[in-house]
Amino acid sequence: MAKLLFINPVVREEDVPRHVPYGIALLAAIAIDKGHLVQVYDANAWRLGEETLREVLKADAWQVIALGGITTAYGSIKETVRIARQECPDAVIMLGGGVLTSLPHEIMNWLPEVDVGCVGEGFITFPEMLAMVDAESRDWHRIAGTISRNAQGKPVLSPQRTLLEDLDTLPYPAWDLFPREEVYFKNSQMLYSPEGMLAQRRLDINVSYGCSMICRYCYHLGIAGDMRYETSESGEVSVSFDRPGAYTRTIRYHSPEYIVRMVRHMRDKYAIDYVLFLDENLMTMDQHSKRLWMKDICRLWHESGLAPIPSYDAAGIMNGWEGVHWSGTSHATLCTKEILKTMRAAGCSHLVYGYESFAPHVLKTVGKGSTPATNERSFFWTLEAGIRPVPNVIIGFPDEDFQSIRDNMAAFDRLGIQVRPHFATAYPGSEWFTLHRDSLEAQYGGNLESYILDLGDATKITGIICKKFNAVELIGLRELMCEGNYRLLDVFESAWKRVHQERPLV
């Protein structure tokens, strides 16, 4: 039995903390079920700085300090493990999540304080790691799905861990360990729909793992069957992900019964009024289940008394509801009119669409399978169903050009929407990171860690993968798109062509 401290690192410091860390909450529940003594310090929720972190680390004789997160939390993780090793020299420091899985050898080399890492899915691996803490010999390599150090201190991967087949065997996340009332419920509101703006007690869920798409900018965290272990001629084992012509996908999801039982539990215990599905792509699951999964979720939502019943003020404006509204992600080519209407009747308020671009030649390179026509069709279908579509657009793709900028601006005009595009960002684990890694490193003086430290949520510009435009040009082009300023776009294109006729891009 281990005395375990989870630390949720700080992420997205430019915004308030909005989401209980689902992965940590789930692993905490698994650890508790195994009999371990578990505490959580949610540094992202409290944001109290180094002094408080040191006080937490000194508060008990922790045997294990466990962290995890996405790549953009790397800066916080790096600082946290440094302080943790100072304050808890005898504790086992464990790291997991996408930040490690995407670059296991590099992260272990950059973070010498980490004793062992969990590569890929941790549902089975993590409890086995905890069980070895009290062993006479901590031979981490005997546990599949880990990375640890050999006698010379060199990171070594153990054999690959297979994915959990039956997700319904998982416990509910340990929401009780996180500051719901003090932090997360106070930040329940989302500006995507009237219901989202009125939400007072929102919690998030993740009910599927995987996606059928091969989007070249996307990384599936090692939980979608896209991770491969490869052995070099020298015998060294490494991890690789999507690359041209080599795609694999494993689609897994909770049963509708499990999902609705969990939400009913959340409603009864925490009086939630809103649920956000964190899933990568809800419509993949619906298509994969032969169009039964989402329909059954909606049916059970009604049967369990979760379908929201609105209340109105004297002026006839909705001011609340009894039940649980919800939202999540959709896909332009996979949604149907029928399922959208069914979802709305069960309380769906908004759906995020990764349209990425409305330029045909750009979309062909993304790997999403969508076209400008399917993007626009899904937008209007969703509106007609009474659900707010939330369009996501990206610029700075490798084949971005003036025509694609104009195609996007024209689509914004046709749809009557205001969009502030994200910048194409090659996150570790994605196909485009693999293809452009040398260039990205060169942009950061040959220091890959500097690039990782600079990564954010793609609202700011970092490494460039665009063939035609540099960082300054992409920032300016985004402003012109937001303004719908065709005149200055024409002026800039003329100037750009004059310069690059004399100095063509290589």
Contents of the next structure:
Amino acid sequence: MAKLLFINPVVREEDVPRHVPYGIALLAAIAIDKGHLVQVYDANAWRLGEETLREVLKADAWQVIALGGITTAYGSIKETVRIARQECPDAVIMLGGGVLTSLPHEIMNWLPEVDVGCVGEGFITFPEMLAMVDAESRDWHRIAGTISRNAQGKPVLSPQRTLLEDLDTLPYPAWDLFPREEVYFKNSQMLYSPEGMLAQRRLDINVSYGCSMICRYCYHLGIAGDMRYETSESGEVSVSFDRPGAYTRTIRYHSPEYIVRMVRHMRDKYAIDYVLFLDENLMTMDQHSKRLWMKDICRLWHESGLAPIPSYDAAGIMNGWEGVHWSGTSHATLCTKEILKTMRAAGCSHLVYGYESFAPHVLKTVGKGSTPATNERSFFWTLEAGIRPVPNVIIGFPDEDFQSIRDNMAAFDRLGIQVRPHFATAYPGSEWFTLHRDSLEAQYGGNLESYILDLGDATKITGIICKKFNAVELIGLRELMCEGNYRLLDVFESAWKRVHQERPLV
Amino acid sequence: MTSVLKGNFQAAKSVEAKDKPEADDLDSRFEREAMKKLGGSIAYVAKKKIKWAEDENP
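Output the structure of the form predicted in complex with its partner chain; the preceding block shows the form predicted on its own.
And the full complex, kicking off with our chain again.
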């Protein structure tokens, strides 16, 4: 059986490592179930630098080195595969995850050290790739869902892999293979709610795939049924994601029984006190199940003894709990008052809302299916239920203007929220990336890889897609929004209009 | 010491977690702490980011 080393690349270096990589943990569990010899080096958790990475690569005769991650891990992946090829010239280097799936041909060209890529979901493809290593074959093109090089060295996609239908056939992620006690539990805290702040032993789960929405900035990278293979007139096959008039979706989720059994297992084995649902949008699943899914999860949470019971200090202030608090993502239009109350009773402490904007004319262009009114309604419903809403906002949408900035500032005042908006960022795989790719490349001197290397979590500005404002203006406008500084906004708007009367925007 | 490799078998060599070289020098510590509180009156120069070419004909 294959001797396999997983490497979790470094990501978000500005923060401590907070999340066991769920996809790698699942694939490690699948590989172990198939009888392979598996080791994990979680470089993101340890952050020990190149010397330790080289030691790890020399620690055994690895047949396979497997990496994966999201697009923002690209810089670390690029460096890691370079070193891996130096230290392990005979190993098969495999790459998967969103970083590859969004731009498979480009990534294979940029990373000549990678032998084969797993495009889209790896649950079936990855073990087939390992079986091929066992068979001492390298006919990757025979495995659906891969990208490899042909005799001329050109990256070529094999046929598209279909998605796994029954998610409950998956094993639990191999959390044992990650430094929980050494790193992750120490970083359990989530400063989004009092319960999140007090969390001591948090792990994350991802129990659904897909989203019914078509947000123009969002990307699902093949696991939501959003990816299509298209053949050009010259016969070349490429991947395609959302674009105007072409949206496809597949909604999948674990059964409530599987989910709660898994969390009970996590509680029993790792003594967790908090679970973060990494899911894109819990409310999509709830609506898709005709409002049964979330309700059943909550019911089983109680029945399995997971619903938290708080403890208090002498002053009557909560200082802990028995059970498992949890949090996740919601949607302004898809949530209901009833389900929010049910979720709170089962221990839900915070819900992230991608409100994005409180300007009607901007929201109309986003594809989110929400309005300023549903944003505000969900905000107050969530508060009334006893759950903390986390109101994410974005600045720099294509149609951002002075009115939308004022609309947002007014909403911040009305709702009493402190928010530091993210910058609208066109990540590969999103509709806006498809539409604005040429412009983004131009902003980076025609070098797309430079743009990919620059991408972070949208807290800093990278490539811009805003029609009215440039990067410098957006940075300044964000500061004014944060400060609620209407006076300077007025001053700047007057100056801006004077300039653009003389030199109109194209 | 703690092994940085975790798996379902014993690797031929063990690799222990050691302090990252140069991670705890004074400048690195300062930059890390400053970054956490960047904004307001706190600013700093990240020396590694500086690109400067001396003008041969000043």
